[in-house]
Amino acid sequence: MPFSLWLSLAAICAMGAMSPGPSLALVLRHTLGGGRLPGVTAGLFHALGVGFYALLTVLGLGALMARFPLLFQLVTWGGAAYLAWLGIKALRAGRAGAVQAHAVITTSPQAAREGVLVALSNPKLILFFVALLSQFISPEMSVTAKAIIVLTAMIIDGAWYVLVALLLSHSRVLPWLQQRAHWINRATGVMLIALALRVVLGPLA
């Protein structure tokens, strides 16, 4: 893969991650509830759903949903509806954080866990790989040239949540934001189910 090509697949996929949505209101809620670890754990894992979503990507995805349009439609209403769960999960932590400070405490496993699951149910990300990332991708290319796209796209997720992660559980910064947490959480809450609601009522501008 030539070095400039190369160089475009970097900066998209760091655009496709430093966008705001689920996934970094994943990494924050983690980073909230259980500190550094579940945090970073969270954009680690969240980083090999990525990776997957690639992998695909390389194997495919995008002319497979292309012939099969309705296959494509019930994998988006499935993330929209988990996505959606998430929602109400914050808003009742929001709930419960107004009434006790720690209230609400996340673990490495369920970060690892959720942090897979965010990456392959987003909307968004299945679009990403669909109509960006596959555009690189052609008939004669190479197994080491799809290996470096699959980890191009892994490492960039995984470094920046791990970065986010690790500038919000700093001393100064974790301490101001758990006091904040319950409105936090409403806020992350309000926007997974907007999101959710935005991809059950029409396609994703």
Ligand SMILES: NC(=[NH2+])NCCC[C@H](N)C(=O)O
The other form holds:
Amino acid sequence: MPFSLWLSLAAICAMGAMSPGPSLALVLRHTLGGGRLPGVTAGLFHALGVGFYALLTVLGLGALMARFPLLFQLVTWGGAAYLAWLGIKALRAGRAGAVQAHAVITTSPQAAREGVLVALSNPKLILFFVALLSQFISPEMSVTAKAIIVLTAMIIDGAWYVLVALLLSHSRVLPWLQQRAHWINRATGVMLIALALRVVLGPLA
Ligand SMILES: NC(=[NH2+])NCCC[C@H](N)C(=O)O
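Given the form predicted on its own above, produce the structure of the same protein in the form predicted together with the named molecule.
Whole complex next, starting from this chain.
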């Protein structure tokens, strides 16, 4: 793969990773609820889910989805249901109020599990791979080039969310955020439910 092509791939992956959405909400929630380790764990396991989709994409997910639109629908609806459920959980945690917001403790195994699940169910991610990443792939591409694509997507996503978790868990930032945890929970709850509704109600243009 020519370096210039890789650069545009990396830029697109970085933009996808940095755009706010359910994945950012996930890392934020686990950092707030558990601190640095669960936050970083969520970011790393989320990257595994990203890698899984990237792998499917280089193996021809785009063509598969185009051939079986119903499958695509089912995957995105399943994902939407999961995001809506996470949104409801966030809203209910928010109602507990400022003081008890700290009590919403998450552990690293929980963060790991949700990291993978959010990556797999995030409709933004599915769309990203089917619509954007698949354009970098041609059937006659070498295995090395395909591996580079998968690793690039995975490493950029992982690095971004680990950075986010590290910054958010900084001793100056974390207490400030935790005091506002009820607002953050409410905002992420509304955002997750809105995204889920949007997936169910219409095409994600
Ligand atoms: N390369 C990607 N598109 N990564 C997925 C990240 C999704 C998006 N940043 C979110 O928080 O929902």
